[in-house]
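There is one chain below, alone, in structure tokens, taken in the form predicted alone.
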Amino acid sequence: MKGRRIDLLMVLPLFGILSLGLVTLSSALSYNPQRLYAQLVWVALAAAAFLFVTYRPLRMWENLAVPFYLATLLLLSLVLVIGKKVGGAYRWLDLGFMNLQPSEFAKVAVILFLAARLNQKPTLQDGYKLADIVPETVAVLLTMTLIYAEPDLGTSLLIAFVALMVILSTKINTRHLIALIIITVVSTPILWKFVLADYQKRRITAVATMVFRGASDESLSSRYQTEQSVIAVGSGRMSGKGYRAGTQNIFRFIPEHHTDFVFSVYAEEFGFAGGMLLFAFYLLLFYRMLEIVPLVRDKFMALVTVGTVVVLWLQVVINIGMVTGMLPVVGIPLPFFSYGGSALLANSILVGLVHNFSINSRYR
């Protein structure tokens, strides 16, 4: 069966998210148009990557999974040695003409690696035992360790959850799954005591405080960034203040308002109605990708699709959660919306892969 050339149900919502993001960034970066021009270049590169990934042979990506994973490990290691320090963390490689963030590509590498490895294993009726997935578990833990050392706890935990969902999608033996849960619960106090830094403990404590008791005055005093973001989101009301009319944005009360907190700029200027439009685009994109899962040819394609939906969905939930004050700040950008090239390029590769599966799979 000859494949289609484009899946409009996937491309149109993606285009909608990108367009709304660029409009918002043109407002957020009105004081520095050079950054907006740089983002436009990244969008062009991301579009080229999307098209390249879409129209290359399907099996090529499964064959490249392990080499791509190893190359990402090398980049993550180089970050710790020669990485560029920003805000107390080593997360970027300075290439002269651009800064590259390998942890963003680690999300792609882990998903491809797990999908390729698990596709080579037979699907067992009772599910995999823990011993069956030791190499895959080690690979994920190694990636998490390198990212955590930057330090970047948020991305490290994000990769852990995505990897868990990909593995669970193939079915895990019930008894071994229970054993894994017990191991996780038992090891949590050890991680808390000897692994987590003080500021990371404070972030987790802040989440627990907000969930069970509500934020205290002391916690609010140290959350200026979140406070200003919540003010911006709330002041947008139903229809927003209008393009480039948001006071929190114009007077730059919100730090990092073009990266992690760009949604606050959007919500202030376009209000609840604009937020619902953006969410609708995300939901349409995710729904279309999930529709593809039972229709693809093999387990590799299905697992890559599941991993892509999970990693993008989690980033949306976490970013909106921290912008609205429901979650602590963990430095997770809003996919296809926030300023930044590495995340945009990595996410475009993942969605390009799913688009490739969509237009080339032989549907049942």
Contents of the next structure:
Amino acid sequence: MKGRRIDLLMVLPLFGILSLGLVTLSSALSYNPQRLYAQLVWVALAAAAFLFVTYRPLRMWENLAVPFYLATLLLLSLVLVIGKKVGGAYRWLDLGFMNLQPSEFAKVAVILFLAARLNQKPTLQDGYKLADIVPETVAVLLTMTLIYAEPDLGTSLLIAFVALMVILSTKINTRHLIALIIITVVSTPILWKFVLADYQKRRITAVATMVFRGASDESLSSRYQTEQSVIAVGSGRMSGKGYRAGTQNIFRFIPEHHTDFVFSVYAEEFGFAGGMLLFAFYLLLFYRMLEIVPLVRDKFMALVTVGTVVVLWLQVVINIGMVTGMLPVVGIPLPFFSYGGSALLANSILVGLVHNFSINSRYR
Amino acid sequence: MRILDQQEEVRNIARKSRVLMGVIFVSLLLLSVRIGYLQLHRGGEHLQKSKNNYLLREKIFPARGDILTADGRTLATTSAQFRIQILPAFFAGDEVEESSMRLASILGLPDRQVGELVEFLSTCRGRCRYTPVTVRDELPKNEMLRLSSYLTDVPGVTVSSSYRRVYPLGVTAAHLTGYVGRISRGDLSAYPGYDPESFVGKTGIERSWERELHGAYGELWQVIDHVGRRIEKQDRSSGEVPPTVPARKGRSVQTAVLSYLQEEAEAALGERAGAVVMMDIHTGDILALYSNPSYDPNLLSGRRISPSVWLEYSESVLRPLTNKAIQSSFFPGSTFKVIPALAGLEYGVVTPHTSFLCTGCLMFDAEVKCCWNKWGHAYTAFRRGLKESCDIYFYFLSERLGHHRLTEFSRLFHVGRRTGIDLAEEEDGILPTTEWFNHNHRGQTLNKGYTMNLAIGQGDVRMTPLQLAVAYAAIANGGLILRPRIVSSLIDDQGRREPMEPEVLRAVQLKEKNRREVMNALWAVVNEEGGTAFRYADHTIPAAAGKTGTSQIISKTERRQIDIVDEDRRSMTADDALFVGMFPARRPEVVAVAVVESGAHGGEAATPIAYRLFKSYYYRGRGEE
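Previous: the form predicted alone; requested now: the form predicted in complex with the partner chain:
Below is the entire complex, every chain and molecule, led by the chain shown above.
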């Protein structure tokens, strides 16, 4: 198998997810085909990026990590200044022909940055002391703050969690780790009281009460959204209502049914069977990616792989948890499935890197 | 301290990544369980919820069944009419006031309504904007066509059809048909499944035959989107839509009423208050039933009833809304005498030849009882007792009969008990039996005088005109007490006819000899010189048999007081005049009852009314017009 140029078991599930996503989008966007064409253009771009990343030399990406991180910081700052306001938040940069969402690229930047920096930082037998990773922590916090200011709590927390997982997958001094946990526990109530905006608190409490008590009187709009989404998912039953036959979708009872809530359209039209197929694709993709961790040559590749899997997996869990009414409504799209170019491009770069590692480690 | 090399670092990360894979697997498993729970365990429930989202049921109101006469006339029908509605979402936009004014000028709406409309539209948000609002109702077709030509370029205006009840004979048949009105809260529980916007029969046939006349609602499913916008059929790319079920018209009821007899009854009563009933003595079919004064059911059946009309009807002392043929009981007066007469013969307390001496007034147990004829009838036997309606004869007869036997015999003829006619709100009347007396006159003793009063139809006995018709019909037909009926058959929307069988309530065993004796005497009442009805009967048609009655509604002492103090009440408290006749006397077919309130003398006031109906019946029979 030497010299093989493609890892089929990684590419095929990816292709499957993307295809199911496009089929679902063509149903969800049936009244607005213009947007579907835009998404197809993004898919082409993403494919190009995937191939580009796959077949570039590995070392180049490690060297590019810091400049890429700085560029992302710049873009995130730009969003706050000249960003385009959609739904009360500044998340997009209007490039005239397309809208760019820098927070999506921030996920890539943070993973690459952490992996590259930690790769250059040798680890002692006891693992890192907290003091050793202060610059990395500051970098992550800076990114989080800029995204949080948009405001986009969901992505901000996602990045925090991914960074934490990447750092934790290296060796950390046990005592220091315990100290960190204590600090986190103490700071949470302070965060709740002084940092979270009212609407964010309301959403969290709304879903919390809905999950635990089955009803909520808070935040009518997100409650409506969740209710309708749960109805859409549930009414799909075993085999779904059929392509373009989901009434919740066609008659637009679900807000954001092509972006964050696209899974509800899929589940309504293709049922439990369709849902399981999609889960199988994700599971295979994640398994195939994590499988290469023991095979790679250095810490950079291992950490990028772990970071990629974690960021994709978390988005899947949060998105589907939100669509099925288990988690609060936060703006996290379903990777390779939801409408939106920036996310697709960013995710393709990440998986492209892992694909690159895979080809280089498995078949060399 | 040793620094780890790359191999160790990677191995360390790989170890943790295996744990991560486990966590990933478990998390996706949990999500699968959640989805499976929503889709498989509670899937049906969610499917129903999704249907509730996009399907909107609209009720289609059924047309009410018609009410027809036996001779092919229509007593009640429905006429299609139209209403104009606006859909706030598409009407006006921002210029609510301007658009409302424009609509108002086309439709001719009053200023007050325009003000209300503007206020309503400016506060209408969300789903309200997709709920139609009626601005004009009860428009006839030509008016609708005229207006809709102006309305075509006004957005958000729709025209839809509804029904209005129409009574072509109006006043003439009002107490037969009754009228319909918006369903009340109380009626909603009595008629499960009725729409709160629907109309129900309030009185008369409309009420008693409500369940047949009403028909069945249809349903039309509308597909709506998330803001309640209707999705037109060609756009229904998906979604299972239940089929439209058309409304089914109610069954029509065919009455036995003959319109020309009904009209004759109205004409015969003229301005006088009272009631006329004509009934077939073999089937109980009501051929005419009229109560005067009457009302116009067309004025009471609309969506809005004019308050002045309602006030006029409900406050009038002549009680036009009361059906006096069944809802008002009278002293039967001398018309009651056939019952003690027949009872006397049946129980054998008198023979046709037993005679009593009438000297005008007599002492019975320290009580002076007088005949209506203060000169007296001298020796009076059975036939002349009835023919000349001698009160003294019936005093003696009732003395021999006793109270118990008289009331038992009366009970057989359904006195004081509703006949069960298929019209709403019939009254019972009163039969003063011993129990009734003890209950209503506590502490008093039932003496002979009380029974004597009963025998001449005074005292406490009360009968509705319809009960008199039923009792006389039984005498004419050999003892069958029939349930009077208005409706003889039901006709469904396919034209299938379901006839209603006549119903015999009771067969009274009568000796034919005795019955003939009574019939003979009743013939004499009308056809012999000296009979109380002789001078007022029309002798150009075959003979009828019958009995007059003049009932005092207040005592003579009270009368004198009223005559002095109250000019207005004098006419109101005059005696009621009654006549009950069977026609033709030789072989009776029909019985007619005429009651004229405050008509003074039965023979004079009531006999000609019954005769007008006999005459009409004789000349026109039952043929179709």
